[in-house]
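This document starts with one chain, in the form predicted alone, laid out as structure tokens.
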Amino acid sequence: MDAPPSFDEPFRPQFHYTPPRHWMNDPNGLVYHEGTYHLFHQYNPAANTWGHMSWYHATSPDLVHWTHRGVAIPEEGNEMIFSGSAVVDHGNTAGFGSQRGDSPMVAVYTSNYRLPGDAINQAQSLAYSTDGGATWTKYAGNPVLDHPDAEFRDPNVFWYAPGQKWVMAVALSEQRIIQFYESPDLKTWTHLSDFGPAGSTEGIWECPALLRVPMEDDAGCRRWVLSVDVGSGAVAGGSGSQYFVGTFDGIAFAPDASHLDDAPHWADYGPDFYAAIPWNNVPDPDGRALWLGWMNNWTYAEDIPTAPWRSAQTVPRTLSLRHRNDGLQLVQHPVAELERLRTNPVRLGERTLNDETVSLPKDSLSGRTLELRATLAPENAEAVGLHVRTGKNERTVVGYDATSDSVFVDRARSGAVGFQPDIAARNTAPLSPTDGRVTLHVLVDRSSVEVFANGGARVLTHRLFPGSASDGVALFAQGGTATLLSLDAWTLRSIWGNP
């Protein structure tokens, strides 16, 4: 029998969710129920590559510390369990609850049926739990929704209160169309409308989600956001996530003109953000819009050098919308609960950088699990920013480029890059200073970096695989003078109990 995972293996993230072993991809069934956050995800219980898709289950009291619960909805016979969502059926509309007035949890997922030859058929099915997610039963009447198009998947379901009904967004992947359906009971579905093709259409469409997101300056005002993932052709290459802001009247989604005319709008400008879906049933008065995504890219997902597991999820993020001259922009922040992991605080005051790279003393700031908050004035420098995970011939560069007015992450020398030809790249997102300043909020884990620039206006997510000795941090200015106005940093404790 294999030894149990240590959760201290090379490249094992220390504050991002990973399964104990084997393959993971899309997050599924994100739902809050009676004090617990539930995370399900695509899982291969037999190997470290894609296959035998099932739903694995983990729970958390705080979106930070996770307990593995095992396979919840397994592959059986010719049916693999593809992506989907979960809800709490407060009104027991589906009738899966007991006579005591329980509120069962219901998973809505894609059944991927393998047919003779290489054919498949995809249809939407249900499973339910009446014991808080501990055990799951597949509905005897599955599937509950089918379509002539075999590539019909990834249902995302929510309760639409104005119409007292359930609404589903689901993808006709190869047609680049999102369909909307309604149901009174999660079992019987009626087609409402279609959206698409629009925005980025080079890759297939997957993992749609329609959610209400608060305005940054007025949490009481919310707008509808439709996220749609593309399997290829994203802004950083390979797979990625786009979004549209608009209106939803219970029947059809209509994007704002600005979000249709100048699409695509990317949720994340890094290569490693995909299949993000929101948590359902987040309680008031909290009421946050929360999501997380798969921290990987289909271009190289099966090749990343990790064992005995493969893949990670991003940190959970809060969402809001910010007014811009050209419309509304999605803003993301790591959930505040991550601050509970902070230790060893370091604060650096103002200092001038004269076309130089300055390594910070390791006794004051170093590590493989860091949170960094830097405020920089670019002045006349061509570029300014941070080097993280620095070591012998290794560094990941995070900075602002004044020549292109952009924020960037460069992982050309980030560590192991030979497993995929295009991984040693520099990825950028458009960004302008605010009042002459750029802010970089950077989360560094053992095999990832997530950058939230200018208060979450631009986000870039990257996997990286540096040596364990590469734990330094440096400041840099290139081609002129810049000023570091402040730098706050913390070491983040492991969620797995490791040092």
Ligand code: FRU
Contents of the next structure:
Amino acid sequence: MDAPPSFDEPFRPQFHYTPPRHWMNDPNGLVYHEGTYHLFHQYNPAANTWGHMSWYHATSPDLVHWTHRGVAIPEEGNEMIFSGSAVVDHGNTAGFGSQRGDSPMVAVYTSNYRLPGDAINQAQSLAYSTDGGATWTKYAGNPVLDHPDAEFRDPNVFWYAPGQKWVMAVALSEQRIIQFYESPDLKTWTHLSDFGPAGSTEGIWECPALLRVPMEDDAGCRRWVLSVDVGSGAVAGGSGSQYFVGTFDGIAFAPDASHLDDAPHWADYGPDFYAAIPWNNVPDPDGRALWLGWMNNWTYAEDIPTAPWRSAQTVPRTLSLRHRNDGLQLVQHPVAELERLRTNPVRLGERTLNDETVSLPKDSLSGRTLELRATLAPENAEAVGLHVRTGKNERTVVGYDATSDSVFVDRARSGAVGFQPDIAARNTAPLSPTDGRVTLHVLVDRSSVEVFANGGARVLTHRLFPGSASDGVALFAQGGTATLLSLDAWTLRSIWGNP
Ligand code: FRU
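Alternative state: the form predicted in complex with the named molecule, after the form predicted alone:
Below, the chain from earlier opens the complete complex, with every other chain and molecule after it.
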């Protein structure tokens, strides 16, 4: 066995989850149980590229610090373990607990069977744990749900309290259809309804999730959100995540009229957000809607220049919905628990930026792991914002563009971009100032930037691979005058114990 990785490699995220080594993709089985947040994910135990898919397991008391637990559900024979979800079976409905009142954890995943020749079949299967997630047993009666279409995957299961039953959303990927099923016991499933094709349909559909999301201004009021990932043709190119807001009556999902038009609603306008699913069983009374996504893009996922691991998950995010003229909009914030990592607070007061770029002195603000909260008045500037991870010929630009009324991230000069020509690009999301102001909440890590604009109304997630010395921050206004009203910044401490 190789020596354990240092977790201090140049591109190793310091406050985002990564496995110690080897390939990772989608988050799987996000579930809370007895004080612990569980994170499983697609994992190749043998290499730093996709293959031998298995579920790896990590746990956290606080959504911030993660302990690696190793492979929980391994590939076996001709069966790979594809994406899915996990639940706590409070009623022991499946009977995997030893007695009434036990609450086993049950994982519902896709078995990807290799058949003779090149053919595959995908069907849904169960594994369970009666020791709080430490060990897992595959159900002897697998698979529990099959379909004539071989491309049938990524079951997302939750307890539907009004109907006292389990509900599953699962993708018929090639058909761009999400199917809904119900079950009394997780073992027998009955088809309820289909949704789709709708919204973005160029790419195959994967990793659906149906969840209740609170209104931002009234947490007691919740609406249903169906998120559906597309393998290609997403807003920033390649793979990405769209969502629909609507109603669910225990049988069918019906999108609001404003979410049925042709223009898809994107959860994230950056290229590196995919396969997000929510945590099941999040404790009341707050019962937050929480998710995270795979911070990568299938276009170049296997080429990103990291070793001995590949891929990261985004930070966990809190979800809510905001009223807009054209319907309800998904709003995301980094979970508040991340504030525990803050150190070295810096506050910059008001300053005018007159068609200039101002590099901040390194001793006032710099770093490779930063949280920045800026409030900007664009005034008559064409663009205003921040440069992060600046260094010799390197910078990543985050700003508001008045000419197109949008927030953008430009990683054309962010660092190593040669491994894939498409990544040297600028991505935008529609965004208008509110009362003449734009807010940018930016999380910078050693190989990523996540931007939450105007209180989480627009989010852009990008991987970047800057030199280790590129740790500067600059302010800029272009083509006119703008005002930085305030900037609060912190260094974020490493969750892996690095200085
Ligand atoms: C999405 C996906 C899923 C599948 C898994 C396999 O990224 O293609 O549809 O279950 O990855 O690793």
